[in-house]
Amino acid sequence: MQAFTFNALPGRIVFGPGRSTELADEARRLNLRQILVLSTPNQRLLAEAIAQQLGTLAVGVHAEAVMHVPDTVATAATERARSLAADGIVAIGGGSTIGLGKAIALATGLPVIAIPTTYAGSEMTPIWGITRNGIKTTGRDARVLPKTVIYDAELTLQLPAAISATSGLNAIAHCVEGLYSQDANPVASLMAAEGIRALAQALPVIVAQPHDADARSLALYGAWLSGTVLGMVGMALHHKLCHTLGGSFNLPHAEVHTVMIPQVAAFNSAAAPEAMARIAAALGSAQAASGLYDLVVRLQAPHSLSALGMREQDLDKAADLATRNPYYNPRAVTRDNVRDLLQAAYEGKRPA
């Protein structure tokens, strides 16, 4: 067996329909008494309901989270937390809101309770990301890892089918890269394969029947696994490209992951055959890359960068930015082969 290093991340998981009603108890368990609740503008009503549920433990709602955590947004939220003398954060929503909670934690050390309402998996990682001047910077810091994560499928029943699909495919991307990570280990690989299986089973049901509570719970289970994988092992080319395309060209985060993961799997296929075999098996398909692409199409999700508003004339700049700094990938990365990869993703070609 190949040698490996395994780092288990701390954290408490509260999982099950209706369990968000236990939030106040979880806050008291962490000795929190002055909590700022975060959300996006679109989820303000949900955030206000959560604040009402917390009662006197809540000191305010800050519904200003946006995609890619711009530094100005992070600074304003941090100042709001300090002005209210908050001693903790509740982030309810998707990756944008949880990312904003992490930015506050990075600056202040305040503990975060995450209540994810999408399937991105950010809540399970110590990874933060902030965008400054069109460049998204990411890092790892134990301070930003949420202390408690509450998974409540009832809060996801109103999540539109299209967003559910791309959010779940984003989670699958974490599992795919976890299987060929430089830091891969047997436990993370088991979780990654199971995460792909759970999400690939749940997402088609959710798209067809958005209020299916069992499918929603299965998707949250897959999201928990995918986020755990993302938090335990390093990622590779796919995540580098997605951060570049999102941060520098302001493309939607989950949709970029959706478009890119079949193409990057095809790119890495020959260099990571064991990982590709496990991905294909989890999908129930003959091959990993084509199976991922077919799942994207089945879910009626976008499968080309052009559909996301990427301009073909910007592909050269994207290739330059993505290859500026070296990073691990199972297949050697060059500016030219990344440019070819981006072209395939721009056109939305089905991998052979």
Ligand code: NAD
Given for the second form:
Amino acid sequence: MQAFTFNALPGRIVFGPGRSTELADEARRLNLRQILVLSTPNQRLLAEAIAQQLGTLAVGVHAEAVMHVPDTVATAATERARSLAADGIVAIGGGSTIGLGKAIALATGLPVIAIPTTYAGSEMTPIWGITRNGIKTTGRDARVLPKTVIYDAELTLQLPAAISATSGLNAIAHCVEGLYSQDANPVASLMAAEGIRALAQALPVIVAQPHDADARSLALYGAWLSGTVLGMVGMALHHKLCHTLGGSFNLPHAEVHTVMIPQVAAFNSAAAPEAMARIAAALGSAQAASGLYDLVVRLQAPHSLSALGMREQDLDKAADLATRNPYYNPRAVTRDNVRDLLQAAYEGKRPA
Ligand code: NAD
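Now that the form predicted on its own has been shown, please provide the structure of the form predicted in complex with the named molecule.
What follows is the whole complex; the chain from before opens it.
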């Protein structure tokens, strides 16, 4: 057996349909009395309902979260939390809202309770990100890891099928890279394989029947596992490429993950045979890369960068940016092999 290092992250998970009704008890458990509730503008009603449920424990709703946490948005939210003398944050929504909660925690040390309503997985990680002048800076800080996470599938029933599919594939991408991570460990790998299995089973049902409560719970279970993997072990080329494509070419976050993950799996396949065998087994497919591609197509999610609006003439620049600094990947990364990978992703080719 290979040597490994295992770093457990603290956190309390409350999982089950309807369990967001236990939020006030969870807040009291953390001794919170003055909570600011965060959401995006289009989840404001949900945030207001949560604040109402908290009663006197809530001091306000701040429904201003947007994708990639612009620094101005983070500063305004932090000032709001300070002006209300908030002693804790409830972030209800996807990675954008949880990201805003983390930015406040980074600036103030306030504890965060996360109630995720997508499958992106940010709630399980100590990773923060803030965008300044179009450049997203990320870092790890234990203070931003939510203290309590409530997974309530009832809150995900309205997540549109298309966002469910891409968000779920974003989660699968965390599991895929977790399996060939430089610091992979047996527990994270068990979680990653189980996360892929759960999401690959749940997502086709959700796309066909978005209100299927059991499939929603199964997907949220997969999202929890995938977020835990993302928080526990380092990622590789896929996450680097998605960061570059999203940040420098303004492509949508979850959709980029969806397009890239089959192509990066194909790229890494010969260099990480054990991980690929586990991915294929979890998908119930003959091969990892083609199995991921077929899942993307089955979910009617985008499978080419061209479909996301990437321009072919920008592929050279993307390859330059993504290979500027060295980082771990199971297969050696060069400017030329990444350029070829980007071409395949641009065209949306099914991996052989
Ligand atoms: P998102 O949070 O931007 O949400 C997408 C849209 O869906 C938003 O308009 C939101 O209001 C809406 N929405 C969310 N849940 C809904 C529901 N249940 N019903 C109806 N509408 C709903 O998207 P995301 O993919 O969850 O998050 C993406 C962001 O998260 C990116 O900025 C990414 O970098 C970040 N992220 C960070 C980490 C981390 O560990 N720090 C991990 C994953 C993602």
